[in-house]
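Take a look at this one chain, the form predicted alone, written out in structure tokens.
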Amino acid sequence: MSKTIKENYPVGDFAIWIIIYVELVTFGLLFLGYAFSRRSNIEMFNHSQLMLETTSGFINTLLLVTSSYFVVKAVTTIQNMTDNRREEFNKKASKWLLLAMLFGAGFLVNKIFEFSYIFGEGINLSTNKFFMFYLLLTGFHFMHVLLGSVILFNIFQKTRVYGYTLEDHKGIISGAAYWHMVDFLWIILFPLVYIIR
């Protein structure tokens, strides 16, 4: 039988929630800037959007959402562990985290190809306002996925040495919260930049 440990709210490390709040406000301001700039020149924004590879953006959405699912499975595995099966539950969680990292890496590789195409077309921050926002938003998000991948790797390393217990698993919850924020931001960014005309 697994014991139920009462979680404090917010779950995980309080510092991660401050970071998440700051990141959400920052992206929120960028999203507002994009929306107001688009409103003043809809035709140019719509024309520029046609140069983006929507299929690539959709694939990246699937990759991140699936990766987040695997992170949820890893956290749930740790939360359901029993005291006498610590190694087994950490091993299971490490497998879920490995899958999450692979899908996150898939996002990064796909995005690199997309950036290569855009830069290959001679597009940069000064091309127009649409591409300025596109490169700022997707580039900034790319860096967050990269950081999130490093966080997932550190969590993965801890599961490999059976470091999480039922009583002490704040680290995996904090890392998962950050990864879900990265996923959530992309779910807003993708339709806003790639689809909405």
Given for the second form:
Amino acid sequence: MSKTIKENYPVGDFAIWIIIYVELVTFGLLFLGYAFSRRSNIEMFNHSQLMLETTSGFINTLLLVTSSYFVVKAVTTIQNMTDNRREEFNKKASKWLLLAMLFGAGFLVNKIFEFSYIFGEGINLSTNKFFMFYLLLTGFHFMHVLLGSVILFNIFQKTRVYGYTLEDHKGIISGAAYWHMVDFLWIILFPLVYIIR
Amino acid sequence: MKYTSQMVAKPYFIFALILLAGEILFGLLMGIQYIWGDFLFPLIPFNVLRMVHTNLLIVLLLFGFMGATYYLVPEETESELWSPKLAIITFWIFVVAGVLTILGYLFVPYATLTELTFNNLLPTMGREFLEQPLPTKVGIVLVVLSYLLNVSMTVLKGRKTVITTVLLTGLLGLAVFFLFAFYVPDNLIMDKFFWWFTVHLWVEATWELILGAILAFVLIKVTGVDREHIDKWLYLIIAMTMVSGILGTGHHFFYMGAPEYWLWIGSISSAVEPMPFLLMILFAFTMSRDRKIKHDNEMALTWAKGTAVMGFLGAGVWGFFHTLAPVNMYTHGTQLTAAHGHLSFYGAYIMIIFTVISYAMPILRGRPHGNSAKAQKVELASFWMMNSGMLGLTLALSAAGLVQIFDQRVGTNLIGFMESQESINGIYMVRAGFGLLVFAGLLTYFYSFFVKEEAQQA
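Requested next: the structure of the form predicted together with the partner chain (the form predicted alone having been shown above).
Expanding to the full complex; the earlier chain stays at the top.
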């Protein structure tokens, strides 16, 4: 038993875990940078934070977490596949993935509105340290959601040709792991930058 | 050798090695000038030596990359080169232009050179590493374009592999980013931006793709590991290289009048820059461990592993030492920078050229199983001489850099530049000694080409 656990660990492709690790370290450094800079400029940070729209941030949190849930559903669908019904299970998983992508797209659209408001106010990277971190963190995160969506789309394409089997579905697990990382980062980023005062 | 057109790689390799000897020789002369400032005065001043030293490096790497490409592209695409004749013609054009430029540096005062070469029409000269006169710069563009054409046409008509795709992307980047060498804004800060767009995006982005592709090619050949396996590693390495390398340009924009956010972008993304090099070590050693064949040319694999290790040390570790903004405030422009420059160029780029030459040259010379055991023994000795020489030289320069920092930048009891240089004199002697070891290693490497082949056992 313990041998099979070892063989299956980590799930998905090993390479994706290297990527996730590096991403987490990078974002981690930015989070730390934010926290330490805030310590010496609490008033300015709190004041600038008032300009951010927490409701839209909250909606985005819901969108991303729900999207992650749909990805989980897609993965478990593939994992519960019975041998002779590959097409049916892949089809089912593709529907979950479509939903996940729609919610991901919702996040992106909402974020674009937020950015256009912020830029409309004449804010840029040099406005102050709060907005520098806000733009760097949310900007990088935005690009990760974009990349994650492309990855989801590739997995989606593969389910459309019934490409995953019970034995070989490393691809969907790796993609799901990346998507969960994107949503995990947001779960740290949202309270840190939008809420904590 | 599977394709006759691969033969065009040979003159490129030979000339790259000749230029390398020149580069090291001029480096040694400078090493001596650091100890005795009057050495060669007024015949060749330090600034001219330095220009020749760095320009030879760039040109030799271009020759090396071109040779490597001409060797590996026919094998990867499984078709002859589109035009071997064009490759030979561009070789001679590049040789003549290169030699004339170096002679110009050595025998014509730089100011006169600018006047003679129409710098007034389009001022591009005078920037570090990009000192080439306008006709040479235009020549480089033409040579690189014809080379790209030749390679692209070959790739288009043949098999497409991940290695050729990565290589072509790297070469395209090399060509595109060189164009920034033609744009010199009046504003000094803008000037630095565009200068780094060539210099940084060459060595810390596009050239790394070329390096990765060549390394992957040699590893496939000498380990027999499945292509699929190698491709995945290559993708991972280049993805990380591109993301960290492009944003990493920010580490050149510290405290020079550029906005403050570059301190953060530069520091954080360049902290990730060692990662692809670390992966390269894992890559080379995993492939070597999982190898399916035992190639008789053991030196090629030794160089490949050496490239990964020395590249990580020089580019990764020595780069990280001074890449964080608060550290860089103290280390900027000291000998620590020179230490990093030397070990990274040697470890990543000179060594990948040695790797591909070590693999390809015996084949080009009619020895498909590599050089004789005796020749490989000599080559191994040269490998250790050059590597320990470069490491020693780097450590000496790092020590010199540290002394400089404490002499001139930390605390209140600071001394002037010349006084500080005098206090480093002993370290400079050690550095010159290790430089001699590198040169001796290179001569040993050359000698290994001429070691007579033993009678082949039947």
